[in-house]
Number of protein chains: 2
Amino acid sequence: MKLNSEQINQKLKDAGLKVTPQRHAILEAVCRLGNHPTADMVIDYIRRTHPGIATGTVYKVLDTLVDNHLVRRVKTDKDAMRYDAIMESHHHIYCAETERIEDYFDKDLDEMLQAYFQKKNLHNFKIEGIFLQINGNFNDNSK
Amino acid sequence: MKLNSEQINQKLKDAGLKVTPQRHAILEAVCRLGNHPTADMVIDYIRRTHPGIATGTVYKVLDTLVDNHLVRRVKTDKDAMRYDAIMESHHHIYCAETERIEDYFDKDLDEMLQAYFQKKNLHNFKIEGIFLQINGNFNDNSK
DNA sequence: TCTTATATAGGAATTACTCTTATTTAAGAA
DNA sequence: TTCTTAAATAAGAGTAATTCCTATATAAGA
């Protein structure tokens, strides 16, 4: 996830989107943020360099980004909704406990499962996306 | 998910819950309602057949049911957590526009993944379920 | 540079959910 | 059956997350 600026603006227009600077600083906060971050966590984080943006914006553009594939929804079990910015194909390890999510990547799996349900052919069902809730506990305590 | 009202308290005494009228009808509308009812439609059904029940004691008691595994919680991409009273293994497959969301049941799915992950082992992980989310697009209007 | 469709600021409004405390109740014990 | 008490509920205020509204500002194509 090391976007240099060019890249992020490059990554808005290819998705045909205006670029400014608010959704140039919101695509690049949670990249750099990592680790899933909240609205709430986005906003503290921009505020540092544009101290201008509004809390609307911010939900705004983040509905944007997802609307336009630059950017992921990750719901938990708690109220508060978060993002990824990545937008390769993997999965989620969740600690149900500790609300601690990692990415999980696996591209064996992925294409056990398409194999998997190109064979079954659900019926009435257009495929876009399968992704895998994979629930536990951490044995450690790092991170 | 037919239950009647015999199984219904005989399901909260195995999970050593005591058995009150609310927490009756709450766990009867989940069953009853089906297709993954939000907090708010299980506070409407009830009160029909419960005036009195307080919109607190509702969110209590769907996480007193979720605790004790009478209930899951089903992740969705838009804001209000969903609830599910089937307990045995099954999938969602989920629309985002329309937010209608089915149950799939796939029992070779379950092995193969057991079997996966049994072989692949992941450390530091001590996996609890795993549940996929296919994403798409329904291609009826039916339901 | 000009134009205009699109985006943002600002903040009030709404929603979904949580918390607190006094009261009530389920269910085991006597 | 009645008593006892830990546990559950009602009521509604409180809170956090998110959405909505509209006047103003701006990006980017003409």
Given for the second form:
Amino acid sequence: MKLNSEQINQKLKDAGLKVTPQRHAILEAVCRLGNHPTADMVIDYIRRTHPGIATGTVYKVLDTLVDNHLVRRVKTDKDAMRYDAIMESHHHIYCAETERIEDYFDKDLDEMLQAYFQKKNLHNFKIEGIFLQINGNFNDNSK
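Pass me the form predicted on its own as well; I've looked at the form predicted together with the DNA already.
What comes next is one chain alone, with no partners or other molecules.
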């Protein structure tokens, strides 16, 4: 997801957040890396242009971005926490061997899952989202 500087600032403002250099840089990193980066990948990316941003700040800002629905966490089978800036409904295809994650968009699958859980009538539980992770291996092992 490639956003320009103005779009990043607008996303922060729309979420009710003050635009700070740290928030801007970290949201930009998650968007530009586009590969469901880990916090360490984000840190490496922003250190090139913002060496003064502390590691603890990166973690704190990532939590703030998650809490304000600007990015979401994606947990892998190896318990690595990754971040995704695409907030539209989608699923993930995950290769444990290479740790590659690809976005998978399928409206038919979304509708099927919604209908399935509506029929199940889960008592005292409100579904806020259904995110499927499909595990397997890519045959070409390319990244």
